[in-house]
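Presented below, as structure tokens, is a lone chain in the form predicted alone.
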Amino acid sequence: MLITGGSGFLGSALVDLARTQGWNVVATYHSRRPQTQGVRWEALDLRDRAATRALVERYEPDVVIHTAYRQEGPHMAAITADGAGAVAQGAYVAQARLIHLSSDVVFDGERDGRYSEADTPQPVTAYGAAKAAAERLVVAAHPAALIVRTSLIYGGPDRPGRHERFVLDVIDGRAEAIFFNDELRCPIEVSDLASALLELAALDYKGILHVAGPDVVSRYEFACMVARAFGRDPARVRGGPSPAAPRRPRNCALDSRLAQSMLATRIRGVRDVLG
């Protein structure tokens, strides 16, 4: 199994779980080589499309799970969109099962209810546009790929991710922010997502699949739950509406019933995990 972005939050969870399940794991990193033993680590710059394709083809993996991305900055499109296309090209040549991680922010967030796999992406942010472009490039290069759209990935008190750390930074005075009470997401715990992805690796389902948590919560509600889970006072969390500009997707709730019907993995709601 080849896991891109193996040094990241989701990638490292996938590396750990795949090893326990008996996979021979090759994982990539960008700048800092992780110290995890029993893994073949490869440095990879997704901006170098030829090197990206060559790496995938060289290992001839059975499965590729592409988690690497860049959320902002001048190289975001080259890494998040074009890099994903290069990974898909290499996976196609290697005849590998490809799972590509995408995002709920490919939608504009202006509808009522939840988005299904049949809804058309209409991104309103640069990152959302890069993720939507990545989906198109992946499908064009590897028609049998599985594109998994997910939401906010968190880890809880035992394995906090960047979303929890940011909430704590704000509460503890290291950063300043207002958490939006009109921006809705479906947070998913990182080990639940990793387990679901490894289960999907063994299936032949292709196309688009939504894999997110069952609970729809606002950014503000999520921040309050993080505060309580980490022993902070939720009264210190400031909430308010999202700004009119720059425009942000508000309701990005995903309908994950199709994934739930085919997975043995139980995707827990954030209220169950964080309380």
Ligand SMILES: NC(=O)c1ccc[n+]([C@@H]2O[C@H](COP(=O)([O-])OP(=O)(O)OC[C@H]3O[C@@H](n4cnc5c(N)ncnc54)[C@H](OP(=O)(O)O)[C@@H]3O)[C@@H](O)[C@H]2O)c1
Given for the second form:
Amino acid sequence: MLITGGSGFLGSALVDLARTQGWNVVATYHSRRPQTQGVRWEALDLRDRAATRALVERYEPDVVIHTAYRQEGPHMAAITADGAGAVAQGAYVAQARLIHLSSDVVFDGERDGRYSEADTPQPVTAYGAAKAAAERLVVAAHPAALIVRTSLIYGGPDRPGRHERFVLDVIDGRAEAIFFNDELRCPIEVSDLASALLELAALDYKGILHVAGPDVVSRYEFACMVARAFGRDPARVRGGPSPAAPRRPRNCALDSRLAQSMLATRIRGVRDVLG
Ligand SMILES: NC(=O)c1ccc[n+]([C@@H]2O[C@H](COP(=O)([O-])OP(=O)(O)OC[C@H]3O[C@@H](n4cnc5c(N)ncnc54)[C@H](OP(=O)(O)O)[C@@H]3O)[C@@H](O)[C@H]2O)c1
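Now show the form predicted together with this ligand, given that the preceding structure was the form predicted alone.
Every component of the complex follows; first up is the chain already shown.
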């Protein structure tokens, strides 16, 4: 199994779980080489499309899980969109099962209710546009790919992710922010997502699949839950509406019932996990 972004938050959880499940794992990093043993680590720069394709083809993996990306910066589109296309080209030549990680922000967030797999992406941010472009490039290069759209990934007190660390930075006075009470997401715990992805690796389902938590919460509610779970006072979390400009995707709630119906892994709601 080749896991791109093995040095990242989801990638490192995937690397750990895949190893315990007996997979022979090759994982990539870009700037930080992890110390995890029992894994073959490869440096990768997704901006180098030829090298990216060559790496995937060289290992002839049975499965590729592509998590690596950039959310911002001058090279965001080259890394997040074109890089994903190169991974997919390599995976196609290697005849590998490909799972590509995508995002709820491919949607504009203007609807009431949840987005299903049949809904059409309409991104309103540069990052959302890059993830939507990545989806198109991946399917064009590897028609049997599985594209998994997910939402805020968190880990709880034992494995906090960047969203949780940011909430703590604000509460503890290292950063300032208002947490939007009109921006809705379906947070998913990182080990639930890793477990679901490894199950999906063994299936042949292709196309789009939404894999996010069942609970819809605002960023403000999420921040209050994080505060409580990490022993802080939720009264220190400031909530408010998101600004009118620049435009942001507000309601990105995903309907993940199809995924849950095919998985043994129970995707827990954030209220169950962080309470
Ligand atoms: N986090 C969320 O809440 C969230 C929500 C929805 C969807 N997703 C999707 O889930 C996936 C994983 O997210 P994450 O939060 O786990 O990511 P993350 O922790 O930010 O990790 C990103 C990974 O990409 C690698 N990377 C960065 N630039 C690269 C480049 N030029 N070439 C190759 N690799 C590069 C990083 O390597 P180094 O660290 O070694 O530099 C790191 O391993 C992404 O596809 C994202 O779109 C995430």
